[in-house]
Each structure stands twice: as C-alpha cells, then as structure tokens.
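Only one chain is shown below, in structure tokens, and it's the form predicted alone.
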Amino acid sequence: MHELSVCQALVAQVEQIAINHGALKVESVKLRIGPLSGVELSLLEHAYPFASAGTLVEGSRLEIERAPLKLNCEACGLESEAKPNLLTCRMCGSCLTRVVSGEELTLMSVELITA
C-alpha cells in the first residue's frame, strides 16, 4: 500500500509548515487529487490517521477535492473532460490528446492552530 508512504511524506511536509509558522497543531489539510494520480482515495484516507499519529498533524481533518480529468485534443483543439479509461477526444475521436488536469496530487491548504 503505497498510500501510507504518500501520507507519511504529506505529514512530514505539513508538519514542517506547522513548525515554520509556530503552530501548536494542525486543524485541517486540503488536497486536490486527480483520477490519474495513482492514489486510491479510500486507502489514503485510511492511512492518514496512522501516518499522522504522534505528530502535530494528528487528529486533523483530511479534506480531498477531486480534480477532473481534462484533455486537450491536438487534432481539433477541444479541451474537455474525459473518463480515466477513455483518453480520446469527445469531439473528433482522436487519440492525439494531452492531459491538462487529472494527474495531480496537490497540497492546497493547511489550517493551523497558533494560539
């Protein structure tokens, strides 16, 4: 389960942010995750409490925003949403597409308790 190692890296990053800002505790962590990120959301949510145990992040809320999968067609220029298992253009059917969004795993925000 590589989601545990993803959570451990996330917790380390968030804890460093908290320390740099003199926080006593982390209240919440917000992520933006695309369907092609390679991360299984339910496993990430399950691993989060274990990875954050004993840190400033322990007990914080993990909020996950799902990023849509968007493609840009190099044949006709259309940018549109797609399904992870069908990366062809909705307009012309071309498979000459480029992923514009949907591969990301981004730390969007951290809410800290400072006093």
Second form
Amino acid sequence: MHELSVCQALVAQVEQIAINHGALKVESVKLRIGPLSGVELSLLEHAYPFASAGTLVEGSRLEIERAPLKLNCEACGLESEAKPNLLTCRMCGSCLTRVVSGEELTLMSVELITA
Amino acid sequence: MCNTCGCNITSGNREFAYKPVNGMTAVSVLENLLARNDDQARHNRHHFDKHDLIAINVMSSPGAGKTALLEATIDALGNRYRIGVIEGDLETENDAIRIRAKGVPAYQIITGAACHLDAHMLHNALHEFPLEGLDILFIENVGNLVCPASFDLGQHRNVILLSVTEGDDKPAKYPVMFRAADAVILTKSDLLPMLDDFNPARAELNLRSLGSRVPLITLSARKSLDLGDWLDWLIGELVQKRGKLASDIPAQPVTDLRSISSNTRMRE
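Please show me the structure of the same protein in the form predicted together with its partner chain, now that we have looked at it in the form predicted alone.
Below, the chain from earlier opens the complete complex, with every other chain and molecule after it.
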C-alpha cells in the first residue's frame, strides 16, 4: 500500500542526482531490496511508471536485485538463510539471531544519459 | 569532502562513480530509498531530545486498542508525568477528542488517503504542537500492520499492540512490523476466557520465532487489569532515555529497520 510513497521518494532522489550531474535523462535505476524491507517488489514495479511520469526519470529501466535473507546465530555462530517469519537458528533453534542481510531497501546506482 | 562538486571522487573510486560510455554516466549511490524521510526523522528525534522527552510510536491493526491503552496510561500516570499525544487517522478528530477529555494535549493528523504517518507529516504537526515540559509523547500511528513499519518518524521506541480478538499468528503474518517492536502488548486480556482460539503462548512463540527478545506484556486497558508491567516498562524507558541523554548517546528504536544501510554507512 505504501509502495507508491516509497516510489515517489525514490524518483525524487534519482531526479536530484540527475540534476546534480546535469543529465538529460535517466537510463536505469538499480535497487537492492530484501524480504524484510517491508516493500513488495511487484507493487513497486507497478508504481514506478506512475511515480516517474513527467520527471527526468520517466521511461527509465528499473532493475531490482533481491537481497537474500541471512541470519547469524549468536548462540552457535551458524550463518544461515531463513524465511521472513522464521528467524530462529535452524541449527540450534535459538532466537538469539541477528539479521545480517534481508532488510535492505537501497538505491545502489543510477545510469544517466549525459549528452 | 562533499557530494556536490565532485571532490569525493578519488583515483580509488573514480571507476566506480563515473563511467562515461557513449554519453552515459553511471553513478553509485548506496543510499536508503527513504533517505529523505530518514533525514527528517533524525531532525524530529533531535527536536525530541532537545525537549528531554521520550517519543513512543504506537502501532497496531485498527481497533486493537491503541487509544484505550493511552487513556488508561494517562489515568495511571497523568498526575506524575506530563503526557502529550499526536494522533494519526485517515479521517475524523475522534481519537484526539478522547485524549483531550482526559485533560492531556492532543493533536490530530488527518492523513486523508495515506495509510501511515511519515516523518514529514509528524514534523508539520510538531509546528502546531508545543513540546515544552512534556515527559512522554505518544504518537498513535494509523491502524495498519504493514505500512507504518517502513517509516521512521524520529521516535525513540516502537510499541506494537496485538489484541486477543485477532489471530495469535499475527506476528508470523506481519514479521516486518513485529520485528520493529521494542515492546509488544497483548491487549483486551479480559476477553481471553471468552475466546478459545487465541492462545497467548502461541502468540509469544510466533513473536520469538522472529528472533525477537522484547518484552511481551498482557493487559486489559478497558478494565485496568495488569497495567503494572506496561507502566514500569514505560517509566523505565523514560529514565533510561534521560540517563542516555546525559551521557550524550542518542536513543533509537532497538530494532532499526534500516540497520543495513547504517551498517554500510557510519553509525550515528
């Protein structure tokens, strides 16, 4: 539901970068998003053309890299992959785990058309 | 070095930052998508810290009893602590009116169509809502277990309510929200004898399965049952926060949703 807000923030951020670099247009935008970011990828992709319409970002390619969900267990030290609603250690069952990857909602890079 | 004139581009990272190919420039950013919201949230947090108060973001699904919990809290602590409430709802001033009836200042943010509060909405509200002399500021977010989890408001702590009239698997269904909690409150406990499908132990198991170690407190705000643990937690956080301010460490929610971006950048 909030993906449009997130997308509007993304477009504003990318447009500012384009302006700072004197770009004519934006070619592509690369994101890295994890399953615990709270953002649904398909909704974000659907919102992108609407949020970018009429900006320097309009017509650009949105590339989303999915970050894996990884845990580190403080009890036994195992690093393992996990599901969003089962974040206990799959080896020892401890809930003393830290998410080391999977919360990302990151703008990685943009490609600008400069001339 | 700044991000404006290009002086942050060195021989070491030049290749990374600019790659002019046929009039194309690649720019590495590595910033959170909600960077502007986060900047505003930091500003709000600084504002709260200047007033030496603790700001608590209260989140839950609609009807879990957020306003009732605040009313009971005001009844219990209103004579010892100065409390203020900022309410977020899509429409109506009803919640702010309920809080004001308890003799506590309240400001209503009407979000219109927005399903969550963001740091900018809260900042605008702060212009209209004096913080002078407050000990505790509650921010009652829009009733929603999805979107509010993604937006830092500048709060110091997140409290998430789960009423026993909902499913005990809510933490498993909404992991992003429940992972953001600094405390989870099981509300409407007086109804438990009537509900054979809500098992508090199962609710706790679902919460712990998220790797969450936060306190889980069961109470009934309406019947003023078992409020002690909640009030102790609240006062404890305020005392701890004021101690932290004295030693100049900014307090932040324990589970920082954007801790990944903080890992790649300098932690404040």
